[in-house]
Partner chain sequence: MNVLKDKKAWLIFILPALIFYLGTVFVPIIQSLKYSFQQWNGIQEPAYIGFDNYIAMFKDSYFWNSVQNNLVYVVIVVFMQVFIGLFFALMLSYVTKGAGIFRTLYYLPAVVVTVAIAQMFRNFYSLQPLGLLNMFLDWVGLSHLQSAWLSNPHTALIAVSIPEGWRFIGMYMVIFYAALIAIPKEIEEAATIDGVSGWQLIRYIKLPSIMHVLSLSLIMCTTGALRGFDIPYIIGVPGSATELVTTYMYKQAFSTIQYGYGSSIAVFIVIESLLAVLLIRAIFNSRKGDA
Amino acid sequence: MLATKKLSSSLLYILVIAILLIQIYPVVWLMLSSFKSSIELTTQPFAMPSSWSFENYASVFRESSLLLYIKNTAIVTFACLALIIFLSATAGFALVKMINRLNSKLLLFFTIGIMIPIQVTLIPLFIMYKDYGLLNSYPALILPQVGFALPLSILIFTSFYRYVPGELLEAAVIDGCNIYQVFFRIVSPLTINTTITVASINFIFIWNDFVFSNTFTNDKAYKTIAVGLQEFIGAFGATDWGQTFAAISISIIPIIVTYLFLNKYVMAGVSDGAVKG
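May I have this chain by itself in the form predicted alone?
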């Protein structure tokens, strides 16, 4: 029996390691390829770089507008995160802790938003933005991201707020706190893990967004990094793969860093919303 358990554990570890290698390999290959010349990429695509050259990275910053695209992406991403966290946290608190007979219907209304495909809204939003002169602007990229992120974000916050003791809020009110003080001084500090969870999930989606940026902007001044990577495709589909891989490597660094450093907080936030106490 003991030998069987050890064999099962060993097989499980091997399976986990195999899955991990499959997941990591494309990222490692991408990073290694970014240090190769175009000729080496063609002749030895899966070999280690014969010489570690940073020319691809230097060319990316020298010849492209990657820094502009990173700046635009950062502006859109952090503006979206600020709005998403504030709106979803306050809406979730109101829906769970402020007694109103419409709360359940409003929560259902927000939840239905998860089922709406982004693609069916592109043409109506494009016409609306064109009429209001919002095309090729930051609001054209920020507003739809916030709108589509709110349903899931509100659902995550409401799952956590349900386990915040009502007695804690009542004690704060008895001590003289108004509703805003209760939220910002008592409840908000308790939602750190949940807030980080919401921020991390939406950060990855917003940073990688291609659909909204490609639809609502054609001005280089407002392009984000996902759309800007098309700049490395030349005439007739000719592509400098060395520079392309270097640009992609730079673009995914924030995502990797976010995942590595905030992963434990995300797990804790999910647990806070799922298990009482």
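The term rigid core refers to the maximal set of C-alpha atoms that superpose within 1.5 Å between the two forms. Numbering follows the first chain given and starts at 1. Given the structure is predicted, the values throughout are model-derived calculations rather than measurements. First, how it differs from the form predicted together with its partner chain.
- Annotation: Cα of Asn218 displaced by less than 2 Å between these two forms, core superposition.
- In a rigid-core overlay of the protein, Val227 has its C-alpha displaced by under 2 Å between these two forms.
- In the core-superposed comparison between these two forms, the C-alpha atom of Ile252 has shifted by at least 2 angstroms.
Taking the form predicted alone as the starting point, write out the structure of the form predicted together with its partner chain.
Below: the lone chain, stripped of partners and molecules.
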């Protein structure tokens, strides 16, 4: 019994690690590629770099204001995440845990938002932002991201709020909590994990967004990373992949650090939730 358990457990680890290798490969490939010369990169894309040259990195810092773009992207991303979480957690709570006959209709109404192909809304959006006087500013980058992220985030919150037992809310109400206290003191702490899930999902989309930032801003002061990568495209579509990959590698480092940091936090949240639940 013990032996089979041990065997299946080591098989599990072998599988987990094998998949791990596949999953981390793109980042490894990206980083290796960022050290290669242009010819090596395109003719031997999967070999180890023949020499470790920092030339690509040097020219990224020489020719582009990557750090500024990283800063802009970070500002936009965090402002978006804060708004998204706050708005979708509150709305999701009301839609699932409060009683109102409009709830199911409203939820469907929000759901439509996840079906919109954004490319075609660009022109009406642009006209609207122009009228609001919002072009070329952080809000021009933040508002559409938040608006388009809300439907999905609300859906996720509503799905997870269902795990919060109704008796818990009732008990809190009997103890004299008002509705805001129920939300902030009882429900929110229990769904910290959901919050982080919503944040991780939106994080990727916002961090990598190109369409909105390219359309709604044209000032270098507001350029984001995805738009900044355009600087490595040359005449007639000749892309300098070495520099592009070096720039992406640099921009990925803060993400990985944030995730590893958040990861610790998620684990803390999980065990708390378990104790509580």
